[in-house]
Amino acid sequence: MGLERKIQLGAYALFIVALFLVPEFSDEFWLNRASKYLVYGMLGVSIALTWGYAGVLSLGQGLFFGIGAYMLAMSLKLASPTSLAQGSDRPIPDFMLWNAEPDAPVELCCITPGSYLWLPFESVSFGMLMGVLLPAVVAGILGTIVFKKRISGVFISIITLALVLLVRLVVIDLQPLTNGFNGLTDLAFLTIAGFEFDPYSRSTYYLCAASLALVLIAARLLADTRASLILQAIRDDQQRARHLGFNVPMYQTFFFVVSAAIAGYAGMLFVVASEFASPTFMDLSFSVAMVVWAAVGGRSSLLGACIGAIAINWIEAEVSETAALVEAWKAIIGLIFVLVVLFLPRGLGGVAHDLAARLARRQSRKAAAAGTAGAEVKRHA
């Protein structure tokens, strides 16, 4: 194993160890905030997979994040006794009564098509499964259509952007079913095998930390496979890859689906940590922000994109809560992005990679010089 590879694996190990040491230095408030930052780190990894490795700039990653969030939030809504419509013989969310016609009987709300769509979500397991499966299915359908049509470049960005805005409008317009702008609130705590994940507890933080660690490791292993090398070749020259006989749409769609599944899982974790789901998850600004995080951290580096997402959100929180900078914090974040694009086009991950490569070359030169000197001594001896 080369020195550069050892440095890379050491960086991953150091980062993962640091994740699990955070609770020793944080109170409950900061643990909850850190949990959300780790969720954003997972989004950074998902963007790096599509943008950095596949060369596909998706501006609709918020769609998959929002789908995952709503799937679990629907189950947790029904699991909360204070969120159910009173007087109904089956669990339906309270807002269905609020959004119904004045003086409409509870029984009428219970037989609407919307109420039947909520029935499977009585099972939290079903909500968790759909939180990963549905984003993957949507990404699979979208990827199959887009990549088989050989759509690329800015056109993919436009299509994903239009899709996320369309779904956001649908979620808002279906207020009787989704509660519209208000989103889903007053959720129950996630409970698995009798163990409850309080958003402000260490257990929730460790859940997010362990999830991020597993996603990073799985993404790193995936990036080291032959499929990833083929995908990078497709990114660099699609025509040559086609002439060599590779199924270009299949590889692109596969990585697109994996990225969507990660984003959907991140959405579920965000609901566990924040106790709400909102159409704002599918805002254009949020999807663009993910791209900024990956660009700052390094879109071609999984760990770099992850750290970039965590760092940008931490800086944003610190600056926005500083009285002297409260009016200018967005400009400061924008300035950081501009400076990185101008002077660090490959992001922080690119800088780290260059330093590791330089150190590896220096060590190899020293080893070669030592070997030459040893051979010379033996020859004269």
Contents of the next structure:
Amino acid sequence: MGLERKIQLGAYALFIVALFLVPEFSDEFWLNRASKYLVYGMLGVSIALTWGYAGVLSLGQGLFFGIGAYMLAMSLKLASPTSLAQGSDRPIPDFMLWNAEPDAPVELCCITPGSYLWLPFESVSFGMLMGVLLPAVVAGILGTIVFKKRISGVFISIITLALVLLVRLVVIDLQPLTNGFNGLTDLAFLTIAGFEFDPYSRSTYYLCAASLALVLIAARLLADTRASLILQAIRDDQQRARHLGFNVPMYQTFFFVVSAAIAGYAGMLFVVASEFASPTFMDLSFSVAMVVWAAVGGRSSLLGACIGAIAINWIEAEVSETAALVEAWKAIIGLIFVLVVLFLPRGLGGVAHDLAARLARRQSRKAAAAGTAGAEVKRHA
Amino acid sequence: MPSALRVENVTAQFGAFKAVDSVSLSVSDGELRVLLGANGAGKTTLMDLISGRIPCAEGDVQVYGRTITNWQEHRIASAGVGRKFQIPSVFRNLSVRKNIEVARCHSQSVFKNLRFRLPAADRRRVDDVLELTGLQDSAEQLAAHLSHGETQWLELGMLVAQDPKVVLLDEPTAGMTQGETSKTAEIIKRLRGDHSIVVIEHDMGFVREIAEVITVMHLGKVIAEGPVEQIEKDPEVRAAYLGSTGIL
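Take the protein just shown as the form predicted on its own and give its structure as the form predicted together with the partner chain.
Up next: the whole complex, starting with the chain shown before.
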């Protein structure tokens, strides 16, 4: 194993260990915030997979995040005590009563048009499953169409951007089904096998940390496969890859689906930590922000993009809460972004990668020098 | 034994214009065929038709008796047709070694490639290809940093690693110095025998060195076919392509 590779694995190990040490140094309020940052870190990984490895810049990653969030939030909404206190023996979300026709039956099957879609979400496992599955299916359908038609570059960005805005509009418009603009609030805590994840407790933080570690390791392993090598080749030259016999749309779609599933998973965790789901998850600014995090951290580095996402959000919180900088924090964040793009086009991950490569070169030179020196000594002896 | 590559009456049509007009060609197993013709004769378009880049309006393409007409490019490639482009096309942001490794991954499907490394035999083959193309010293460099000649060799090396039954080479010596050209001829000679090769080439010195049979195209049609000496004397070829005084 080369030194460069050792440094890379060491960085992953260090980061994951650090993740689990954070609770030793912070209070519960801060831990809740940190959990959300870890969720953003996961989004950074999902962007790096599509943008860095596949060369596909999705400006609609918020769509998959939003779908994941809503799927779990629907289940947690039905599990919340208020939904059980609406005068029927089975849970009904409170907003459905506010939005129902006066003579509508107080049953989840038919209280508002389409409310029957909520029925399977009485099972939290179903909500959790759909939180990953539905983003993956949507990405699969979208990817198959887009990549088969050989749409690439800026056009994919435009299509994904349009799609996330479209879905956002639909979610807002379907008030009786989604509570529209207000989103889903007053959610139950996530409970798995009797264990309750209180968002202001260590357990939720550990859930997010373990999930991020899992996603990072899985994505790292995936990035080391031959399939990922072929994907990077496709990014460089699709035509060449096709004429080597690779089914190009299949590779692009596969990685797009994996990235969407990660974003959906992140959306679910965000709901657990923040106790709401809202159409703002599908705002354009949020999807663009994810791309910025990945650009700062380094789009072709999974760990870099992850750290970039966490760091920017942390800095953003610190700066926006410092009295002297309250007016200027957006300008500061903007400045950081501009500076990174101008001077570190490959982001922080790129810098780290170059440093590791330089170190490895120096090491091998030293080894070579020692080798010749040794030979000299032998010759003289 | 069926021909390695059999092209029958294929036509490429762009509007009313036929870039390739009912061309037939048969390359036998292990043969090296040179395609000759002035600019616009339809040589590259014929390769596009064979490799599936553009659809055949008419006609039929077969590889070892198997019809591959109008298949998708990656399926044609998997059926055993490899191609080198006129403008060298490699994966610029991958190292030289990785370029060849990619070419060595045989299965077209993403799921079959969810493995970590190539099998040992394939890794040895990658080393062989690096040596054959003389790129072993730049193996860890990015392909983007190679010189023009080295990029051409890398693409040839990728073809060797891919190991297709039929190899289509579009001007493999374009823009090369004399020395580079003769090294390219070496690589192509190594390919010969195990593969059936079609080469588009303009450099007559190079053509004389490698060619057995030459097919001459003019304005989308085949106008002559035969061994080098015969083609050089053919009055129709001289008139159409070489000019009445000739350059040979």
